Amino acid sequence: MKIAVFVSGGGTNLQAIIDNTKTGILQDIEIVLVLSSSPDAYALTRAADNGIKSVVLRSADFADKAEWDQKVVEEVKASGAELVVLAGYLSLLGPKIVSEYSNRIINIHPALIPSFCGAGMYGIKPHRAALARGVKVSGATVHFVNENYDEGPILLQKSVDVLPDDTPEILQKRIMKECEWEILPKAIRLIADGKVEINNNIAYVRE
């Protein structure tokens, strides 16, 4: 299966996918495009280092959001990608790409949806909110993408204990290493193997 990975920053989840295409569970998966919302994203360097085509598409560079949305669709279609993976992508997708790739876009969110999610909840913010609320567990969620932030069907979740001496930064790193880097490649594997069904906004995994 061919995939396109959308990024905005450092690309640690992109790297987890790349590593799994080389020596892990995704060795038959090809990353055909890395699309970034920022020209300064280190994820672009990761793509270049691994010979993966990349493109930068900022909505601010287009006349309107509809034109940007159309260009995103064109780039994904041209790449031949069958699945779009949002790996630290901070822009809300446009309606055209969501419609064209319905149930073929997944996102990794650094919290246990429906907690600490929605507009503005990205990066370090969900971890700050989790600690401020005093939760005893947190984690990450892979979900399908619809028109609204973090409201699509949940595919996979994994949790970790929140420890008494956690800071937002410490919690962020632990969730990244123990949750995100594990369940995002696993989700891609399940989809590639045809083991995921969606019904009434609920994702089911078939054995």
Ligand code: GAR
Contents of the next structure:
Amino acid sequence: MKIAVFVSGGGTNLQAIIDNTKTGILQDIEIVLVLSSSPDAYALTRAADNGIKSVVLRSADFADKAEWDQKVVEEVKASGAELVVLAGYLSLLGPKIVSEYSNRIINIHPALIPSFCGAGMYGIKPHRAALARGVKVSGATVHFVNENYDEGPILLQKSVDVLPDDTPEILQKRIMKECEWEILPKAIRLIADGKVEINNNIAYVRE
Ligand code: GAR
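Same protein, different state: after the form predicted on its own, show the form predicted together with the named molecule.
What follows is the whole complex; the chain from before opens it.
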């Protein structure tokens, strides 16, 4: 299966996918496109280092959001990707890409949805909010993407304990390492194997 990976920053989740295509559970998966919302994303270097085609598309560079949305659709179509993976992608997708790739876009979120999600909850912020609320577990969620932030069907979740000495940065790192880098590749595997069904906004995994 061919996939496109959308990024905005460091790209450690992209790296986890790349590593799995080489020696892990995704050896039959091809990353045909990395699409970044920022020209400065280190994820672009990771793509280049691994010979993966990349493109930068910023909505601010287009006459309006509809034109940008159209260009995103064109890039994904031209790449031949069957699945779009949002791996630390921080822009809200346009309605055209969301409808044309309905149930074929997934996102990794660094909290246990429906906690600490929605507009403005990205990067370090969910971890700050989790510690401020005093939760005893947190984690990550892979979900399908619809037109609202973090509201599509939940596919996979993994939790970790919150520890007494955690700072947002420490918690963020533990969740990336123990949750995100594991469940995002796993979600791609399940979809590639045709093991995921969606009914009435609920995702079911058929083993
Ligand atoms: C990850 O923690 C990801 O879960 C989060 O941004 C980080 C990107 O890291 N995504 C969101 O907050 C989306 N709402 P990375 O660029 O190193 O993969």
